[in-house]
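A lone chain, given as structure tokens: the form predicted alone.
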Amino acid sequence: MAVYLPIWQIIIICFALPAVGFFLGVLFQSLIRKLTARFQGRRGPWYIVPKSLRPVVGSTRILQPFWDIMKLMYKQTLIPSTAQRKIFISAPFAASTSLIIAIWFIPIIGISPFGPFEFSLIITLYLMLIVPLTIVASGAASSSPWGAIGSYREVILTLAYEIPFILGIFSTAMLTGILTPVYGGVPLIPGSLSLTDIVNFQASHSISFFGFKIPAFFILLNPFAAAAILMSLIGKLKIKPMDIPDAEVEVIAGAYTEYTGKLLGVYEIAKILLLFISLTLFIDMYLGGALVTVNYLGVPSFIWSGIVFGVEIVILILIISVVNAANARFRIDQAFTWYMKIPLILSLIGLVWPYIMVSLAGAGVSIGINIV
């Protein structure tokens, strides 16, 4: 049964999450723009600006996708008047709204209001469509052919990467039921919905793998699903080589091309956002979320967890920023195509994975794996 906490906790976690979520997305974005400058030979974002800039540009410029998104909100905003108006206006906010509302739903090292509900996956997953919606909708409603083929490449990206997304996500969540009858441990819920669970599954349990312990991260435990997960993300975040639909030299930039002043900086929040929501998500799934439940050496197990966390996100940081430094554009035809070659494949494989173990078991072919 799902254990919540009091209302009053729910209500101030409610107004905090988005904004440390904000502020984590800010220091990723940068952390991402500085690593793939670095990849290309670049000097990226400056961590300490030299004292002789430092009156004009400040002391650090680690913050500047919020002073990016502070310059758009003091500039006009500028409505063609062919769009159509309703839509166009929304949009923006939809998309941002959503992700807000989609943090609640999300464990950040193990903190979350609504994280022990039940179905808490199954709503993330709808609030992170929301927003490769809006975007189809600003695209369209804008009336500039540049936003029209805007929203055609989003519509085809979304339903390249989405699949093996959402495969890749419901073959982890039905793990814990599949795996535990038959590796033994404690008897566990026939799989879960619940992000919560999911975490706390991989928090409390660990893995005898040929006489070592270690973790019961379900990256270890489907490998496939996870490898999936991670280059659907690529695509989900617009990261080289997906980043087909705002293409600057092809399209100007897409479905955003006729946004400008507070319209787009609603839209660059909602990137932001997006960021944290699909880094944090991986780690809950695969990487037991962070969540160190035991305290070492005096510190307490929620520090820990803040560090783990961190390292964890570095290393996911790296690997994004990675693909994004030695990658050229993808055509959109070549990416739908590579999504149907390799992520949706790892996918089917993830599905069936488990079951897969569970039938070596039963044939009574060891693999060395017990869960405890």
Partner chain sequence: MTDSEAATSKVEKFSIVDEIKLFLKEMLKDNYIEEKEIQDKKYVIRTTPEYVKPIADYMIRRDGRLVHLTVSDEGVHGFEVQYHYGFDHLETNTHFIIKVRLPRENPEVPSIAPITWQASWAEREMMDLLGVTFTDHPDPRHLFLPYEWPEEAESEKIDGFSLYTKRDKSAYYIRKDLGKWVPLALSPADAKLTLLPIGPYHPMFIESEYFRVRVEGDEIVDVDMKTGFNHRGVMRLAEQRHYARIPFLVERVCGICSTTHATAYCNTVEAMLDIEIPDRAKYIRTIILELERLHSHLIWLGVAGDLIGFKTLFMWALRDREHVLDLFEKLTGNRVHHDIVYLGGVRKDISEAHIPEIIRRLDFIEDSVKKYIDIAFDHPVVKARTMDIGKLTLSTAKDAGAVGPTARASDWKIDVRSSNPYAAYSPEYTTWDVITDSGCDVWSRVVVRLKEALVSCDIIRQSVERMKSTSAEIRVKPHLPEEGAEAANKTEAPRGELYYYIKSNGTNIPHTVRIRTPSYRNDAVLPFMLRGQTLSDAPIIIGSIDPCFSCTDRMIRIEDVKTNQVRLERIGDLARKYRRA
Given for the second form:
Amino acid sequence: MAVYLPIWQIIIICFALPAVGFFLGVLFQSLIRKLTARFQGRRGPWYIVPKSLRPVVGSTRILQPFWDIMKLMYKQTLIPSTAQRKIFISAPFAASTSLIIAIWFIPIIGISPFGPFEFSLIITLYLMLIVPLTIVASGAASSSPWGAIGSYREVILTLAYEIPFILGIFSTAMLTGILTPVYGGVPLIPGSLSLTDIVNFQASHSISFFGFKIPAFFILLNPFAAAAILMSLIGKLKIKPMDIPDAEVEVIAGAYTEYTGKLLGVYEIAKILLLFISLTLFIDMYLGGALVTVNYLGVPSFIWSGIVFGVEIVILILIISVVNAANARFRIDQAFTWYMKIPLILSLIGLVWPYIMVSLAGAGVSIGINIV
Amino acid sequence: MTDSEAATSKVEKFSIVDEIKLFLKEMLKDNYIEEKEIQDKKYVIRTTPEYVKPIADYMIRRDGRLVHLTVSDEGVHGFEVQYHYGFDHLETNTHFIIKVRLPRENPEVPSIAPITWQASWAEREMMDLLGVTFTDHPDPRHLFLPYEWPEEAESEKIDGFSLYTKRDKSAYYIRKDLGKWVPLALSPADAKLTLLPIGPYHPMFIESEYFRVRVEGDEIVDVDMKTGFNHRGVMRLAEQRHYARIPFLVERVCGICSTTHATAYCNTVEAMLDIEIPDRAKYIRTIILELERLHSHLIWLGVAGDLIGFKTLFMWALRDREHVLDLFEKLTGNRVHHDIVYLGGVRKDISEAHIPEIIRRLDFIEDSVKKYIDIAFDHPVVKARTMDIGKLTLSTAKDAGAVGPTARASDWKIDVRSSNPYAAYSPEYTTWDVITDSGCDVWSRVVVRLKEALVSCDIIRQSVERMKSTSAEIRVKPHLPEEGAEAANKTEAPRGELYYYIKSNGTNIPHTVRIRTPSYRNDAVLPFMLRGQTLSDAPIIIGSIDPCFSCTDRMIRIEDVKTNQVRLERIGDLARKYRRA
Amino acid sequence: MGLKQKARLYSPWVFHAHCSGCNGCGIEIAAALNPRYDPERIGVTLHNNPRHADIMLVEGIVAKQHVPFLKRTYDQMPTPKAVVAIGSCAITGGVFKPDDDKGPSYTQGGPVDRIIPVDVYVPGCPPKPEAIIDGVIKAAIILSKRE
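If the one shown is the form predicted alone, what is the structure of the form predicted together with its partner chain?
And the full complex, kicking off with our chain again.
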């Protein structure tokens, strides 16, 4: 349930949350690398280094992405003489800052420093959209032809995945408003655009799914939108079939080609924060925000929430890694067509699905789902 | 086959060599200076320079392939220009080597590049290396000498222009503009077009190569390729070394297909000495050559997977390739440069104890290759990225002279192993089929290579089985060749036809060594595939010919299509027009 | 060991520069990335962009035409950087050196260390993947001690 915290606690959380998010993001990234490597038949970053090698290479590489970023932070930063300096330098900071702010508005296991902030969903989406904008800007400003082509691809890909993403998000947000009056239960705010409300709705309701009583996860109530969102996230995170803007073989590193040292490190931080935010957003929207309100077995509820959060994240990362390992890269026009075909149609179905459910319930037809 | 068919084919077989000889005699009359058969069905005919163009015209019209064109330095006798025409795709082993002598001062010979595209690169190479002028060459630019080559100043004196500003504006342009590429400073006319430097270091290639690609949006309009970054002067070095030391040098022409280079060299020298190697050595050569083809096709599959972003395929292919390398290490002692093929046979025997392991590893590789064939047939993204891309039609392939799997994927059944049998490939030793595919695109090149890998496994099995019944002799002793002895021979490298020509001067050092690698030909075909494709497809199209720039060291250029400056691309059309006229 | 040294030692990003070699070393570098050797266990990843790389692996005799490009690529790498010369050709010229000791072949721009400073030499024709990975780790140790 939403709580309004005193101001000093809010300030502490404002500083602590991005750090926690970064740390968790590093772990997620490391897990993705490890799992992808395992699917490819490799070992991936060592989690336990053999004893004989420890003096040279350290005892663990769980935090491999963190070491990569630290290494970049201690490197020389070169700025091409032909680059437009201001945009070139400020773009990575703009990306990281917008994502740090976005973390404040996303409830992580129900914790959000601003409480049930009214339009937190809109704010988060907007801040997440800043990242591709900065990538486009930095690619154009770097005055490298590879950067220009990377920007051009980023624009097209963003256009492609953003439409099903937005449609999917809003069709899910509508669920809070539409379903409650029909299926009973306590009517909340009609069609709330607050992430906290969405999380709380899922935590406070439960559904009987063919006789089983489970929490009211929106992934069950609107699976089409959830699938569309997951497909869009693959483009947002540049997972394998959609890693077109920074395809190594085709455009070297796309918009990042001319970035070195600290600026590249800041971009890497942004990537890790984006991974964390995207996964957390998906969990908030569709998997009940990993919020457990009951102290099962005498263990405090927030520990349960943490465990549930971990399990859900691992499942999501497993899906992402399989997709990453099992696919070749699309061409940009093929990616656009694909997004216009499958995720867009899924999200459109997701958009009308709540109304279909309502009318079915109104007509007395049972589809096996009941909100309790 | 009925009797009449057999009779006609017999007549046909009889007629090819004889018909050509008859025609040449008729045409040249008094200028038919000399004729000799250097090996089985390989004829040397000497004539005078003014007849090279009609001969080339006739040979190409008669479906011959210009296998190679080269010049040999004969000291006080001047230069000897040699045109190697191959008819082995029509009749086994048939080759004609047309030779003309040029004076040492001001050596000039008419260019045959307007007749066949296949001569273009070779003539430019010889203009670079030996200074022979091929008059009326449509594109007489430097081929693979570095920009800093000292001749630049000399030619400036002669022509009033610098060599590169006159002959090769673009090469000069590349160098001048390399450092300062500013997209926003483009003129409005050029703003639509983007120039992209690709290379010399680019993830697209393992080796270094410099491409300049002009793209409009995402579409490739213009490709400019500067090679020669890998020019190591192997042919020159070989002419300074003892016969016995050259196998180790030519193996280092390419690290992926090293044994096939050594085999081609040894075959050529053995043909020159007229010695027959023992059967066991033939089988051992075949086993190593086919293992090499396996590992080459596997690494190609991996790299092609990487080029379309399929990292998992790259990792899997390289993992399975390790099994081949293990076999190499066990059989020859080395992972990459095997150094097992040697003059007169092989240096090391394959013992009985190794055979079970060979069979075991082959089974594993065969299973995984079958898995990759399934991936090629079923994976939607792989199919989307490879099908209908980089089309090379059969007629273009023939005109431009594609070889190897690239040609076979365009449904052209040429394979040196069947048309010009060496080692243990002839039917009395092993039986196998040439794989072709009619798709003409990148996907069929993938499938052809994968199926060839299966054929390789089959050939190795047969060789291992039949090797058991041979005598233990693995090598005969070579001797020094006579003065003036010459030989030409070829092998089927994993990338296609590899051609060697060696001439002796009676000492222990060869007088002339000429190498024509398969990628030399296939790189020349690249522009036909690249034009009109998108930039995203460029890597896999370039990769689909399995380019080995280490082997090639040459250069190619197509002019801008959209501004009517097309020259080189239409060589094939020109040739056709010329033939009709 | 401070954070700086540790970070540099733990995350060596590698760039492969093919300078007129025969490809043998190139495919052994590719083989060093494969599942059997997998250098990502210790954080070594291949980056095909000199701007992102810490360690450059150079292979081959450097042909004269290649010299300016190699220098340029070296300059594009941000400091600190290290160079590993892989294979006999990169170290001495190897089999492509003429026999008569009259200096290098007519296209050879010299061994790598005449053009750019080399930190680690990995001999062999070609060196085995284990040796290449060992060379990279040694270069990373050198790198971590740089300013």
